[in-house]
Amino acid sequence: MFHWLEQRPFFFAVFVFVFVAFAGIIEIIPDFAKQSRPVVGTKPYSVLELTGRHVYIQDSCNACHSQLIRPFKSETDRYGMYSLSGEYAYDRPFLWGSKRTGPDLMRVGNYRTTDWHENHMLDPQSVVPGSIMPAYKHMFTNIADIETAYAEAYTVKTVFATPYDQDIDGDGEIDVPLGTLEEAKASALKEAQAIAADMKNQAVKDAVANGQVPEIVALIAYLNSLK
């Protein structure tokens, strides 16, 4: 067999390619599948956090901020633990990014507060002198679209078996409830009230008190979840 291949360079090259490709598949795919499984503690986004993620994408925050900490000391010193593939198990789409006009936000929830985000989104230069980031004042008056976020959560639960309404960590309690649309709205409003309580903007507080969720509240919920 080998003597026959040695006399035919083309078939020998094909044989080597197939052999290496097969070995690569056997070696890489199982490890890739294992690494892609959710990291312990990773949970799906709540409906309010998912709403904020929609605002994040809608306003193209991902065009200037990555969500991927590379395993280099300069990055881990600044942003924290490098990213693991299993941490993105419930992200659709991924917002890794490769261009950083602003800092990486993969773990911004570990070192920024609701108050900081409120001031930063309203007037970035007041928090970070010299910042080139524009203000996003419209987020304080625009009302977030909770229903679209619920529709996405319901879809990924049904199609991709994302574990909403499940006990993920085995403590006997549902970790991320979804329920019906009305239940999800009530849960999102309750979560929004907790965030608005830490904010100073009176118009935002009044809107939440009236049962509405401004985009800034949803966005802060999402940013606070990034850890």
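Rigid core: the largest C-alpha set superposing within 1.5 Å between the two forms. As the structure is a prediction and not an experimental result, all values here were calculated from the model. Residue numbers count along the first chain shown, from 1. What changes on going to the form predicted in complex with the partner chain:
The two forms, fitted on the rigid core, differ between these two forms by 2 Å or more at the CA of Ile25. Each of the two rigid parts keeps its shape between these two forms, while the smaller one turns against the larger by 97°, per C-alpha superposition.
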Given for the second form:
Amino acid sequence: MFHWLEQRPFFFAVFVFVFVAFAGIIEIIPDFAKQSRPVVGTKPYSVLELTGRHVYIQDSCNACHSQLIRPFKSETDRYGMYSLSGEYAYDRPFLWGSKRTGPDLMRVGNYRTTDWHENHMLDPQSVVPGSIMPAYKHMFTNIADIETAYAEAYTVKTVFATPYDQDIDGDGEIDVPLGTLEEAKASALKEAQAIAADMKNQAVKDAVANGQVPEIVALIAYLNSLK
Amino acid sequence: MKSMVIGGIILIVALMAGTYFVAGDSLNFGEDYINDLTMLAGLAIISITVFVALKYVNQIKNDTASGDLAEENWDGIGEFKNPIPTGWGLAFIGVIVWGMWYMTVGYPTNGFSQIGQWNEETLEYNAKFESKWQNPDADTLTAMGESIFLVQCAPCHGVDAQGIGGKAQDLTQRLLKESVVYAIKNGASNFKTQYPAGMPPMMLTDEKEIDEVATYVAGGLKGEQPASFAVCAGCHGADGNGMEYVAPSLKTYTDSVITAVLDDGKKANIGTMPSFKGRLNETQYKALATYIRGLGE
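We have the form predicted on its own; now please give the form predicted in complex with the partner chain.
Then the entire complex follows, led off by the chain already shown.
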């Protein structure tokens, strides 16, 4: 039936190209749709939140926790409003996750707080009986790498025009300041102080008072920003 | 060939016998027709599989290639030009056409919306919820409250509602002594939606009086009332039952206290509780309040 086509390499190549291109178009077009633009109110991560995101990736939180609430009532009841593609506009890379050993964390900032995360990371079973999550005690002593987070923020600002240092919502104020490395470090430390004030761990409080940011503080900043 | 057929039949019998050996206990022939049908289908599947396999084994053994060779060949290696079955070819082209139609005109650009489906599902569920729980009695509310509590509250307050060793509020009693001390010293503005005025800080300054009042309130307002409680009674009432829109009850978790905490969240001496606004409906609030009230008894 297709013998005539197999004898004509040029046309065969043209047909293959058309079919592959069609599949490509179907995949690419949605990226340009209105729904893929940043949702109103979506803001880039602050440097401290981005640092926490690096901790999240570094410790493979996304191996067990997804960040994608599907539009099913059973999911929205438990995790909150279903996810929209525009909400991931500033996620590089997105952390949808491939399976749920633990619960979804897309909107964990709405229903968990700093002190809960502190207890949970130190000893998960103390707040969730029967939890199989391991403890992440090293986060309380390891110091987070703010400079790398700044480098990433600066890169996405320059290369992808991510709106740092811009007035996104039109209220006349800069929404997510980035500035120079020194300014970014100072504002990250300020955010970290606010979080450490809600925490009980003395070592963490001391570190923040000394101008250092333990990983746990950055991670909590990130988790609290997930809304 | 004959020996293969006999072998096949032996295999079928062996597989069926194996199934019966493993699952025989749960089979009640003649009583549950679903089980009978399942066994019958199993027999059919095994028989068809064995005989189709036999047919192809036989074909591999005995068939020789047939058909016309194509004119072109590559280093002496030729190719048959047997046409593919017409039906298969038409189906192949049909699938390509259907695929293009499906991706551009059919799903997902037209006709179906996941979000629309979610909206319908939610509206339908809410309507059903409202009609089913129009006038729930106390037992229903307690049961509903317990299941909500286990999902939404237990991660912080613990399955036994005692606050997991001081990590969150102990809901088996209205107020802890430390909480009363904290509120007296720092004031309270946790219940803004229900009690807009809030409570000013430093209503009492004397440490001894604070301790007296805190012990009295944390003890459930039993025993002799300390004289300094008069300051509290101005808003919370002499019996500590509170006043609508002015001050919450110090004795029990009333509906308005629960509503306020769930709506506003809370930040006091233990830690921060997030707001649950929009996550629960009115009936569920009431159910939670009923359940939590029942905890201390």
